[in-house]
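The chain below stands alone, shown as structure tokens; this is the form predicted on its own.
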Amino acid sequence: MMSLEVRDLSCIRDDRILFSDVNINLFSGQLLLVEGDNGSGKTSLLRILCGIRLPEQGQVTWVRQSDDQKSSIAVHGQESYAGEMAFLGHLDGNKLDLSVTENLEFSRSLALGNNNTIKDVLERVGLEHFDDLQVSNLSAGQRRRLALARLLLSGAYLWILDEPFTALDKKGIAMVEREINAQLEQGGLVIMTSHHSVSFDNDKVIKLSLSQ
């Protein structure tokens, strides 16, 4: 059992306050849906709870929990929760001058083990015929695409995603919602933004709202 636990967390940019006493309990099998209007720190709360931006104020935690232990950990600056999370932006990541193939390799090397085969991932996100082609001949959509099949390799039980809808056809997006109802019944944890409306099981979704 994996959760995450985030207490009186606020934002400031600018010297302007983005969001404040922001708390949130999420658990293994749940997805919370961080919405606001442009520039009400959707994106600003996703970093810090990736931990690549400090807070103004407030501590995020991540907590793993077994029948006779229970362990935590404040995520700004730990390596263990950089592995076992994995973080999807408004930039696709990858390497424009390797191949598909390429791409994946160096993701997997950097992965917690699973049982995903790169082979596996290019079919789910439906590149199996662009292994070998450089991605700089890639679409935006088939970009986005990689950039999922390195997410699902990444092995990663914590999933935070800024958009990833983006620059997708409604075959990618149903895909992505696919996966993402996947790493739910694996016990996984999705955080995510999204303009699109999106199709997931109401029990299993918690909504934050940010508001300017």
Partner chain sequence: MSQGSLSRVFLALLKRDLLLAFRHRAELFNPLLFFVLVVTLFPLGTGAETRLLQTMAPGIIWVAALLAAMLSLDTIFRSDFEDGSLELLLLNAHPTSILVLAKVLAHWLITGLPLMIIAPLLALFLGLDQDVIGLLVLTLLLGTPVLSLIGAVAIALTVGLKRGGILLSLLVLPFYVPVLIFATNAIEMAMSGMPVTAQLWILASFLLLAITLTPWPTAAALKLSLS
Given for the second form:
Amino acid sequence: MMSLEVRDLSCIRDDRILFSDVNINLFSGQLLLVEGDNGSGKTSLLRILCGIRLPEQGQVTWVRQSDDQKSSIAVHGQESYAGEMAFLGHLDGNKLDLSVTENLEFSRSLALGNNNTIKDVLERVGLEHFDDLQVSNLSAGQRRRLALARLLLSGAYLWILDEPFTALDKKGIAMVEREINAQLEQGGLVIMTSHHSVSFDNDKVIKLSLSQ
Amino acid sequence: MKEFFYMGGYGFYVWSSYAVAALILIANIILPIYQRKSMLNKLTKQLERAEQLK
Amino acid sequence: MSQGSLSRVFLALLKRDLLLAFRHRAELFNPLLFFVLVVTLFPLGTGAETRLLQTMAPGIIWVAALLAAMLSLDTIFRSDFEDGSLELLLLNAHPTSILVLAKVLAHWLITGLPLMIIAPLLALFLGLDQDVIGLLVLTLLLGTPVLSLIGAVAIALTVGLKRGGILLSLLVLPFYVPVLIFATNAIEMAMSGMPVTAQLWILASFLLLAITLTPWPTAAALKLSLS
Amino acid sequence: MMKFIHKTASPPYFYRLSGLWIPWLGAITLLLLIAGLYGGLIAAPTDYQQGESYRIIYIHVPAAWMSLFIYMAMAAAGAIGLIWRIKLAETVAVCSAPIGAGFTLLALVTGSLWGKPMWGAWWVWDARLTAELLLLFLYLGVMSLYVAIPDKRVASRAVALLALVGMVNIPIIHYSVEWWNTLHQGPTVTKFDKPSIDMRMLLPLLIMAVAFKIYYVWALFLRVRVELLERERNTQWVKELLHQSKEA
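The form predicted on its own done, now the form predicted in complex with its partner chain:
Expanding to the full complex; the earlier chain stays at the top.
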């Protein structure tokens, strides 16, 4: 069992208070959907949760719990947390001048890794016929799919996704929803923002609204 | 008195040194005092505007 | 994380950056070209009197190398910042400082090493004693990695900014002074037949210091630039 | 202990406290300056080698000391700010830079003004002056980095980091410049560094040094207050402060 605990989080950007006193408890198998208008601080919140940005106040703790022991670590500055978390931001993080496979090979060497093969995950995101192409030849939607393939290879417990559906077609959206469900099923955690309406089991979803 | 300003022929160098010192030291005091005043004015106006909107 | 996988990541990142540089071959020659151009300008500006050029040669070559190294700094993190892969380099189980070291090493192999190779040719242009050309290359070997390592800190601080150009030179050049002093001094001393082991040891210790000390601030600065 | 530090370092508390201190700091600075100037310009005897021109040292030497001292203070405040995430420390680091740059510039200009009659040239590549020039570049780098980064919280952390890196490098830069200078047989002036042991000459120098230190605290407090107001403008304490000043 893993869980993410957020206590009294607040964030100031360019002298403006984006949000304050945010509290979250997210457990294995749950999805946190962050909602809010443009400029309400969704992206800033996700960047704080993944450990890039420092919060103005408050703590984010990652808790690992097995039958007999419990360990918790503060998220910021802890590499062991960063290894168990995978982040997908606005930018895909692909190198345009490398091929699809080269990109994935490199991200696999960075990640904790799991048993999925590169071939498997390319099939799951629908890029199996593009494996030797340079990313610069792919469409925006295909690049997004490649970024998602990276998540599937990472073996991370927690996914933090900032607008994962951007640039994806209907099939792509269905694919992402399927993969998120699978991740939750395996006991993983997902935190995401989305402008699209999403269809997940309500008992799995926690909503957090940032608009005042 | 004249001798004091003459500084044994080095008057120009000595007094320019002290003048530059005075200039820099005073500037570093006056500037923040002035900045604080204009900042307070700016913030007060902002606050008034915000209160009018309420 | 075991040691094995850390060195594997180091090599994977090194390989990735070298591969990317290789796919942009055309840009590889830019710093080199700049280096040669600046050195060529000096005889035109000061007159081609052999004695004068000879005495100034170590300084000219080193200042040109310094500027070329500085101009090429931007490529260390720029493209990674723009396509978002820098975030991924920070968010993983490996210490960022080690990854930074891999990137700087790749950058040095791409930009610093070519300078070292072309330097003997330029030394001949300026009429530098043939005996000290080997020493010139040695000082470049010890010195240019320090330039890359220190430059990485400054570029990490400014990578998020739209216009970092002049700011970068202000941040970097004062820190380059010690390397410049000891490298050129070694060559000058050797030209007048004096021993230079002290200078070389000092340059070597600069290199060791830079390798051990700069990756941390670079990693911290990258994190700041991304927040 | 930490509790006390956090309380003192809280912006509203510091703002109020510094407001009380500033008049006293100003008064002490002025008194010390008057004493130092009297001692240096009038009471101290003429130097038998340099004549009256040596009186520049009462500005030059304390300014040069301050230029290094403030850089150290800046780096120390920056380190405290980075490690314990104390906002006030970050602000102190940021506000120290322009004051330090002022002293560095002063040391350079007075060095040049002293050098002209002594060396016959406005600028000589003397080790001390060169190191001081590089120090000025370091300060300017810190200041422009702060201006260039739009988010001021991020900017002050970047400044703290840069100041720390600079701190490690300053001794290295200093010694390499000295090495370079001795090998190139530049002008070295020991007289300038060690004033005669005559107490009437030495005492004003020490008084001026203390005056400059207190002046630094004074100027620093003034700057920190402005910076705090700007950064905390959305907080309750600034709003209350504005209301009070409006009513008064």
